[in-house]
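Next up is one chain by itself, shown in structure tokens, the form predicted on its own.
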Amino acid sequence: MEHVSFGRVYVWQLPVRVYHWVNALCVVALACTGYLIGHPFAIQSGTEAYNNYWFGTVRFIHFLSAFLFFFNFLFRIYWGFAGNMFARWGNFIPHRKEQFTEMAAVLKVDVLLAKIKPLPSIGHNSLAGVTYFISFLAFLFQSITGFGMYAAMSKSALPRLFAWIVPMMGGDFAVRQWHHMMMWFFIIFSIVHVYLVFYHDYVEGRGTISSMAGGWKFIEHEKNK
């Protein structure tokens, strides 16, 4: 009988884990409230206006989540330089031959299902890193367009910084359309992300799911027969 022992590796530092869960909650809140803002429906709970302010509450939650999302994202940009080797930007932008080789291997596992075996990466694999980098660009686009639209009804300094995006993109309606379409990118990304987390947890057996709670992953240490 073959016995395999595993060693623990501290992969996801506390700031990364906090960022991940804050970001996840913000995306859910923004997607739900954003859909209601784009497709509102009538809820009558009384005859007085103050009894029918649910849409104002929806907008408030959307704006509050947007500010939290944006500053959380700025922190992640900083932590890409200050964090450990698994959090740094070099993992998200492929620049070495072995990263492209690993991307092909991941495609065989995730898409073609040509093989089922653990991948060498302990942190993000190269394909996941590229995907997350694209999602970061989507975060930036969604923040700029969202604050650009909000600038029309706010005198705050932060939204006003992005007021230029509305005329550049052809007006408020065009920006709203792009902002709404990008919401569906986040929804699809989240579904695929959750599926692959569970899938890799099964294929690799390294504690992928629990690592985003405690930070630890497991690597094969030695084999004894």
The other form holds:
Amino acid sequence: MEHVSFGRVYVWQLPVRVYHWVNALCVVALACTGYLIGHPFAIQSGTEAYNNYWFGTVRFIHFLSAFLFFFNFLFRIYWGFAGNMFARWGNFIPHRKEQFTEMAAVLKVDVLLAKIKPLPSIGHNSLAGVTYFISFLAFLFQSITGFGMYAAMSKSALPRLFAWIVPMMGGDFAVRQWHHMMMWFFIIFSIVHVYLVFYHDYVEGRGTISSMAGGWKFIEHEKNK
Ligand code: HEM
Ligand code: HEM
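Given the form predicted on its own, corresponding form predicted together with protoporphyrin IX containing FE:
Every component of the complex follows; first up is the chain already shown.
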């Protein structure tokens, strides 16, 4: 029997883990309620129309999750400067040659199903990092267009800050369509993301999935036969 000893590395600090799960829950809630806002049911329940508020509730959940999502996102931007080496922006924005080499290696693993050699990165691999960066840009876009639309129906200061977005983007109809299309980016991202974290958990054997719960990843030290 082969004995392999592992060292453990504390990769994801508590703020990153909390950020991740709050964000994941918010995105699911926003996509479900957003879909309903875009395709409302034509039927009402059996009660009189004045007695129905389900659509209001759907919108309320959308806006509540939107605020949570937005402040959580702002916090993660800050944590990209303040967090440990695995949380920092340098992991998301490729700028070193090794990161591009690793991206090519991960593409071979993910697309061509090549056998994995241990990847240099212990945190996000470079391809995952750049994908998360693209998703952060999409978060920004979704927040700007969302608060832009919300400005028309809110007197609060935060949405009012975004009031100029709607005229700049060509009116409410155009902004809603962009906001709607971006929902599909998140749906596709989430499906591919969950598939890939499961796949990497399997091929790397370093505890990828549980690392987002407990923070630790495991690295092979040495092999004793
Ligand atoms: C991942 C994040 C988000 C997703 C997937 C999402 C999705 C959607 C979708 C699909 C719609 C319906 C658009 C249509 O077809 O008419 C919508 C509407 C809307 N969303 Fe979002 N949204 C997100 C974030 C936000 C944020 C951060 C805000 C900020 C307040 C926001 C505010 C709004 C507003 C104001 C509407 C229009 C509601 C109405 O007129 O009844 N959304 N959203
Ligand atoms: C059951 C569902 C999910 C699981 C098991 C999961 C798991 C993970 C894991 C293990 C990582 C770290 C992977 C690595 O080392 O690169 C990660 C990172 C990440 N995930 Fe998820 N995820 C889920 C859902 C989502 C959803 C719905 C979103 C939002 C669209 C999301 C967005 C992200 C982001 C942005 C990161 C980077 C985190 C950071 O560094 O701040 N995840 N996820």
